[in-house]
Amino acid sequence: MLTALTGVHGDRADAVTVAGRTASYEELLGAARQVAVDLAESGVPAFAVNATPTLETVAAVVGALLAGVPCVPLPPDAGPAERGRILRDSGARTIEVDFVRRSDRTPDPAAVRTPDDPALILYTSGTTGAPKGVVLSSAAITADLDALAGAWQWSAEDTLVHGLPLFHVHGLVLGVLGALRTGSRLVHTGRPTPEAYAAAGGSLYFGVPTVWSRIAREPQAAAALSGARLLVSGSAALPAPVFRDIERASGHRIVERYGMTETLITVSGRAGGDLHPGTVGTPLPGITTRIAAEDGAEIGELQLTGPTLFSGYLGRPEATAAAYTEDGWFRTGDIAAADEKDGVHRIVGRASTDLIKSGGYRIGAGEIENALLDHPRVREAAVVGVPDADLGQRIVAFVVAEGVTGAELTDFVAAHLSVHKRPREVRFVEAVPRNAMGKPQKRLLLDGAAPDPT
């Protein structure tokens, strides 16, 4: 998985630099080594990392994939009630990681390991319950890590810039392994403002929506990144708007891909390929996907196959069993629809909160949300379906927004969408509340936000 390391590409006096920090691969190895020699001392079955924005991050990661002992990233704002449950359930230990000790041994793994063998123990948010324990392989992530090489023609050549956090599957695994996979050369900044992004001098960028957003706001910033190669976002949906806006001021069209904890990215559009905004490209390599859609419906189900889904979550066999269907098909639980001509996939939301029943229609909320969008007057949005006598479920818009009244966005979305899409309800709050990823949480919008007089 580590090839960078193995020094094919040779080696750089700056290979990775962390908020400011900088060591080549050279360093990163004699540091992550000593990890491997304290894990197989310890004897440990797991090693949890307090995941904060540091080179002792990366070699504790490295470290632990060196010594053969499943990695538990823990997010460093988590409070003791969340990270006692995740060290529970794992059986993980924390380990003093100091990067300046260094060895130039790795031990031998505990007990023989194989590529299917667990690599990194990921939780996840929890947003349906105490958050389950998603156990990768390092075959998974190579397999991953490989087709989005090949799709995003990402190489030693290039030069990765993000500042996201490093206990997800998107800064870690992508930011930080997928930079050791290709040999690409890794700038993490810490936080990830437009400024940042801007001076890092990257040819590949990644981003959430929200950061893409705070640099579109900053048109200097985002015209800073005209001379890079490629731009990527995921883990939610890119706003439209914000993709023209980031296309007006760079030149660039925003790669989108998809993906989930428990099958790493499945979905991806292409380096130099036809991007537009809502989508998020055709299956990588190895990858089936299926719409598991109503009789008549153009929307469905977002059901998967391929070599990197998960091994199953943690301790949990009987939810790892439920979250396939009974020939085997992965459910992702997202609702998502795919053009009969070219296969490219559009991403409406969860089925738990996105897919709206009203009226005997299937609606889904981004593309409310996007029309909501479309409008100057509106920073944020969110669109849920809520019980309705008459309609099954009522569509509510809870957005942020100044000088424009409830009827004026509803009469707005109907003349962009179908009639029957418009909201019957606007509420105005002061914020979409978001996970750290930039996920809206729309169970917390339910509570506390205020109709619009109108």
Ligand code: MLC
Second form
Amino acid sequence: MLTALTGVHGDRADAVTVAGRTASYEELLGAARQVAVDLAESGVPAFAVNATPTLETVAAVVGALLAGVPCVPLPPDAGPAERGRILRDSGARTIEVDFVRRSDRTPDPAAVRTPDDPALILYTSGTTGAPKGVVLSSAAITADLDALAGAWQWSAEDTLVHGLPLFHVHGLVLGVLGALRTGSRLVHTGRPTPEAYAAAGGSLYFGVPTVWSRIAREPQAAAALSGARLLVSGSAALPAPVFRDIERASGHRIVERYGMTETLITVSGRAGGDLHPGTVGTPLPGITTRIAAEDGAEIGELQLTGPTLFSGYLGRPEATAAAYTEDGWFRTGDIAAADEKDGVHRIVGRASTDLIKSGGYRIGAGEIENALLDHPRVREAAVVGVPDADLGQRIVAFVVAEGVTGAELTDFVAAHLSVHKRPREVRFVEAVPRNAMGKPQKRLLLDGAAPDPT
Ligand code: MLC
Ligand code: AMP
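Could the form predicted in complex with malonyl-coenzyme A (MLC) be shown next, to go alongside the form predicted alone?
After this comes the whole thing, all chains and molecules, with the earlier chain placed first.
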């Protein structure tokens, strides 16, 4: 997976920059080998990495791959509830990592490893309950990265720039492992601000729609990207006005691609292809998609098969089985359409209102509701995603509670789970509307939740 570290593209002093610190491939490899040695000695079954945007995180992930120990990146701001659950569920443990100690040998893995063994375990939310561990093999990751390298003409000539979190597919698999496989220079900006993107001087830029929309609002920053080769958006739907504003200011039509933690990136526009707002391109080589539409309808659930799929949810065979149709297709839960003539896909929504995408983060309503219900003052809670110009969707919590403020509940969720899972707004209600089965009627809440107060 780590082609660049074998030296085929040569080395350079500025191969990897993260939040202002720079390392050559040799330095990165030395630090990662030391991690691998320490992992082998520690005997940990899986390696929990506090995924701050630092060179240490990159060395830790590479070290885990070298040692053949599954790597579990943790959101660095995860509160005790979220962190504890991930550690218990995965059995992963942390070990000390620094970038100063280096080794010139890679230890032999404890057991014979194959490309189908787990490489990464990424925790991601479902509609209800706690996040599940998505097990990804090296085979799936390399298949995806090679398909994307083809689609985007991504090579060692590129300088990849992004500032995305290192505990999800976008920032970690594409944004770090992609650079280490293709040999492109990597500049991680620490935070994905318009100023940092504008100043980085890259050829290839990754962002979630919130990042592109913030850049679009600063035309000078957008204009500074005119010298780039390719701008790519994903993780949520890119609004058409943002596509157009970026094109006007930078001359680039953003390439949009679609994926999931469980499937990696499966559908994408192509470098040099015909790109239109609201479309996510065609399936990558090796991926087959189908639209499971009701009789005569053009839109339906997007289902797919291919070599980039996950190995399963860690320790949850029933959940894994439920993610597939009887005839073996993965059910994305996204509603899509595909053009009959050119096969270009459009994502038109999600089947469930209980999976929220906010700032490109996937957040399960059930997890936030459970966190709110853990507060002694909260009697009922129903969480929805409301359209938001900046975040795509913003988390709004409807609660039945007394003697507590909205800000206190927001802080409670931010502290127990992660900061990005906090409700942006709390509305106190007399009762949560429910159907005859007692299920919250979220459509009613959503209809009453607009408009965006900002
Ligand atoms: C505010 N803050 C609080 C707080 N209220 N902190 C604690 N408690 C509270 N109550 C502060 C924090 O301290 C922090 O400050 C700041 O809020 C950060 O909040 P945020 O929500 O992270 O910031 P925001 O600007 O809203 O973030 C926008 C964003 C972010 C775009 C930068 O949403 C983001 O990084 N998104 C990327 C998600 C992603 O990578 N998804 C990919 C999934 S993979 P400070 O000082 O730290 O700023 C996938 C597959 C695919 O989907 O297809 O790619
Ligand atoms: P995650 O598991 O965090 O990777 O989230 C996956 C989900 O992100 C998908 O099921 C989609 O709902 C959404 N998504 C990813 N890319 C796009 C895109 N280009 N357009 C619309 N939705 C997207």
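Numbering follows the first chain given and starts at 1. Under this definition, the rigid core comprises the largest set of C-alpha atoms superposing within 1.5 Å between the forms. Only a predicted model underlies this, so the values are computations on that prediction, with no experimental measurement involved.
With a cut-off of 2 Å and the rigid core superposed, residue 28 has a Cα displacement that falls short of the cut-off between the two forms.
For residue 369, a C-alpha deviation of 2 angstroms or more is recorded between the two forms after rigid-core alignment.
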